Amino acid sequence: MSDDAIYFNPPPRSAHTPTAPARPAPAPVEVTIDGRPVSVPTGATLLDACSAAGVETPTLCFASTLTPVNACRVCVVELEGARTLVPACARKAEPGMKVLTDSPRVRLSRKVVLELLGSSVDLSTAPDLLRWQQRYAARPARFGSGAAVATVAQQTKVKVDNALYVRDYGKCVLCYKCVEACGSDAQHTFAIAVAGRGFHAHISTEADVPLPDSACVYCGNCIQVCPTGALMFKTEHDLRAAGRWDPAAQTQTDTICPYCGVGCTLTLTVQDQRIVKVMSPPDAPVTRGNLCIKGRFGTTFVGPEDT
């Protein structure tokens, strides 16, 4: 028998080849959400339990692809026996827990957080936050929203130092999601971090250098997770500035990135026959929402005059 025959026709695998034993399924955890019993897997969070119970819980700094940082506190719930409200996104479910998601204490806490955010940050491109403000009857004007937001707009400037995306610190709520996506949760570039303290805290490159001089590789994964539009495609920013951004006229199509063989899923947003934004589904098994510079920005040049 030739060597080629041996190579292309390996002997059949023995029926006695050892295999790893199957891992036993973890025991479910039984908790009570607003008086309803809910069963979730071991390791699940209270946010998972709320979702299993059909309860929509507001979140801001949470993303399914990122490590919880407990920064925003809009997801807090009331846990029987706990002295303080607990963040649902990070607190693990334990057997016998009894949780209230809409008690007066929870509603007041969420309302105040939303009011404080709305009083100091431009939330005009954060539809979820605006919806939650209505849901909890939040009134940011109690803290002087008009003057505060105007002051923020005057003190912060939209940074346009590259051709791909812009940064508007007047819309930043310091949720840390961009920092996590740029760091150990996804990209491992560590181009940005939180600088300053207290009211002076802000997201910054190292030594506040312009983005092209930083470690940024323009993957755009920070844009993917930003909940307020503080990070935005330049194409979207320019269309909004011109009054031409029209979600009602847009279509979205999932496709596969053409640049390499990894098979990343792209969600193309198209307006006026031009690709104006590229995202990736967070539940896509290959990408989990993450892309490289080619996948994120390498198709936005396509338009009717290019076909």
Contents of the next structure:
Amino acid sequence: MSDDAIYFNPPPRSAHTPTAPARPAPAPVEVTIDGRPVSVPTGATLLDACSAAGVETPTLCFASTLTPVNACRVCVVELEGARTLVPACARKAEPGMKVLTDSPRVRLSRKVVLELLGSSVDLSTAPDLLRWQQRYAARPARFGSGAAVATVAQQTKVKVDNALYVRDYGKCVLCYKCVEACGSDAQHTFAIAVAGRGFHAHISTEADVPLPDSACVYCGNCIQVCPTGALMFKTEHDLRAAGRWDPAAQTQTDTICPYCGVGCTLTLTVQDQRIVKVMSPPDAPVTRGNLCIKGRFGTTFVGPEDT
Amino acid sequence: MDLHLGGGAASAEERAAVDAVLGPPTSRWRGGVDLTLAEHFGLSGGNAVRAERHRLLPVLHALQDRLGWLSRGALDYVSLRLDVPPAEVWGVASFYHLLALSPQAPQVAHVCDDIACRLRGAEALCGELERTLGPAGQGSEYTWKRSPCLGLCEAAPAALVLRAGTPATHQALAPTTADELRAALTSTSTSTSTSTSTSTSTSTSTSTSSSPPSSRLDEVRRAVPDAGDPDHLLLARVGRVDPASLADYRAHGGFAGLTRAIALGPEATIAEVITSRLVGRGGAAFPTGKKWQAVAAQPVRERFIVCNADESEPGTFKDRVLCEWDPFALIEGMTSAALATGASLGFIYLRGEYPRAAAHLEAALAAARAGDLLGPDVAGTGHGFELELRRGAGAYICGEETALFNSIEGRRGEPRAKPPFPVEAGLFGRPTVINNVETLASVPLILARGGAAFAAIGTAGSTGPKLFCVSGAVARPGVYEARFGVTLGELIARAGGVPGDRPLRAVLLGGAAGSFVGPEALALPLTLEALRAAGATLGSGVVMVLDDRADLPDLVRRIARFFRDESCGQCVPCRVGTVRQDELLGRLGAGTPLGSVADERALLGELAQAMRDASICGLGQTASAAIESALRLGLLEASP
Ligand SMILES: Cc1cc2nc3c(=O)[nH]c(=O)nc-3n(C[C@H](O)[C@H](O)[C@H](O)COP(=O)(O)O)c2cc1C
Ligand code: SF4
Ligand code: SF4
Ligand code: SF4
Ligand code: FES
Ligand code: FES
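So that was the form predicted alone. Now I'd like the form predicted together with the partner chain, please.
Expanding to the full complex; the earlier chain stays at the top.
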């Protein structure tokens, strides 16, 4: 026997990275957006087609990670041959569809929808909505103001019932996103649902019990998807109340959650050396923007000691 | 998902009410304490429990019927039994106006203050009840509440008294007075559970099977003034047959259609319906044969037949009459549809405010099962078809077909996006035929006489006999059968014309979702094509006649409030738009417009267009139709 150490010689590495056999690309669907032909894969929506054509479409209840509920109707477009306008976010593209995104009918409906929202809901922390209101010259006050006009805010007070986040349903546009995120689209906790009917429809726990008495596990995935700031970190809420919320003084930093092996991406918003909000990019490969209570809220140990 | 229940324990009676629908709790998944063997080895069984979610509304009804309201403990027990999260149970229960989520008196008089009843003093009636019984909704023994149209418009003003207990009882009072209502509420307030009468109407007690034929005909004539007319086709049996007797139905030509359908086979049956050119009577006028054909052609084998008996369009009561007095015709039509399309399960979704129709339908269903016309082997064909009755719980929107599916499935009655259409993905996501009561009741006629004979009735574009619900300022309000093409004036004349020869001011055609027409329309033939050309609609067959005494601004405002109250709240244009529309009419009525009256009208025009264009379903899309037509006709100005 030689004294040479016995070791295993691995075979030389292949020059090729193995790959799965190519899947046939979905058949393209040709549609026309504002007269311009575009091609999108089978299964794509008219919203995808609009994006492919470079047309920005306002959306409120749509999110790439959630099942479309097509409830808000700000994304409506005019489809040739259809009796009514159709929601771009949910309507699948079909060959030969001819779509107008800026016709008088589309502009009118989008404008009125934005006015109706503005006349009933506090949109002060919904910058996208305010921007679209300008784009469509929406004037909510056309429908009146003051006590003569029923608003959602008249019916509700901001709910501060736990240390982590607050719910101000006076800002809620009833986009159903939080319900979907809490339910079968992400968290499967089902702590909240839509209750009531018509103008009195609202997001609620059972019998409107405070969150600590509900099934809520404080994952904050509802805050993640809320488009209007109705659901808000308590840190942000308190800073705003104190007049100290200052986006200009904030930084956003992406990092990996330190708690467990899943490795969710966190986007930390930092103001005055404190983490004031934790979000997660919806296109993050691991959990598509969803976190658990630790990643979402378990960051208070970072930063200067409390004074 | 773990159920998180914090509402406290259900009482023994609440558990009994739930268990009466679901059976006793047999395993831990089903709310019991003992583990079954399978559960010991991995706790399987949750999926089977969750597949029962469609029992949610029946269970909530059982609690409401027995206890008069739904306590949190009771709702938690429902969550546990069906494995539905409590927030979702709450979301569903709070959708329906007939379900009470806080303690409520066991006796409630639901008093209609909708359009037909307003014409006959409903507002004064409510005012008197408020003075004598106190504000709506209050009281511990009994109370009263305002209600949208109860489908008793031929006998306005109408009220429906519901008494919780074992068994729950009901009493329709139409036409009624404050004194009569007060007496009805106070006389039985101490003995609700001993009363066994389940059908009382117009202060005459009726028990369907025992009432002698002559008194039945008298009773029916209150709703169908010319019942017994030999020219009737659709109403031929109404009032003449005992609605609980299969033998009586057969003796009057019943089941000839089904026999023919069995002889023809599925394809030829559908061909016959296509030949008849029958279109849906629920409002949208879609060709029925095409619908059946589309379902029959689906690759998915599990299909459903659904009868839309939610009839809640203000001014509509024809489906109630058919369900109450000729229920076997509906069953025969549905069974024929099932054989033609290969469905083995069907549902009749009846509005919650029709307790007598529910009783008559249940009796007929039981008789049909006993007579082998429903069940595992329908009439010896080897094909199985079962039919279940489901009750709505106070929501007009559940008449929209996809909202109705959600309601049956135990979800909130919110309409779904279309496409996909019901023929592809309807109830439980399966291909579904959904038709109106009158549509389905026309099917036996088509099959028995042949599609061509049916198509020969009426006009080329609108075939067959049609039921009209005539109410308001006529001498004999009620359901009238006519052939398509009858003029509006002829129909009103058949109902006895405007009493006292008063001038006719307008007619509301098609209900709250329809439109007003002026006296010049009396010559208009009532066909789908003629009305479409005139910019009106037949809708559900409402013909509400308004003379010079009608307070039109008040009626129009009530229509606006109807849509405001009945919007499901899902989409912005309708949820907020119906509120803004009502407020706008309020400003016009009060003479305090924002800007000029012309400004307000322009704003209403824009709002109406956005609701029409951008709302999800027909409710929002038509919520301005009647109001705009009233403005066009100048009906909001003081009467001349
Ligand atoms: C708001 C709304 C309410 C409706 N209510 C009813 C109803 O009570 N009864 C009915 O048959 N159809 C109703 N419909 C129409 C149904 O959606 C559907 O078109 C109909 O049941 C199809 O049956 P048919 O083809 O036999 O008419 C309603 C539609 C809408 C938009
Ligand atoms: S924090 Fe999570 S569990 Fe709680 S309501 Fe929001 S999504 Fe649901
Ligand atoms: S709280 Fe936010 S996410 Fe939830 S429905 Fe309202 S606006 Fe949408
Ligand atoms: S139009 Fe009205 S009733 Fe229909 S889905 Fe929208 S909110 Fe609901
Ligand atoms: S984004 Fe399309 S309907 Fe809301
Ligand atoms: S019952 Fe009152 S309007 Fe129909």
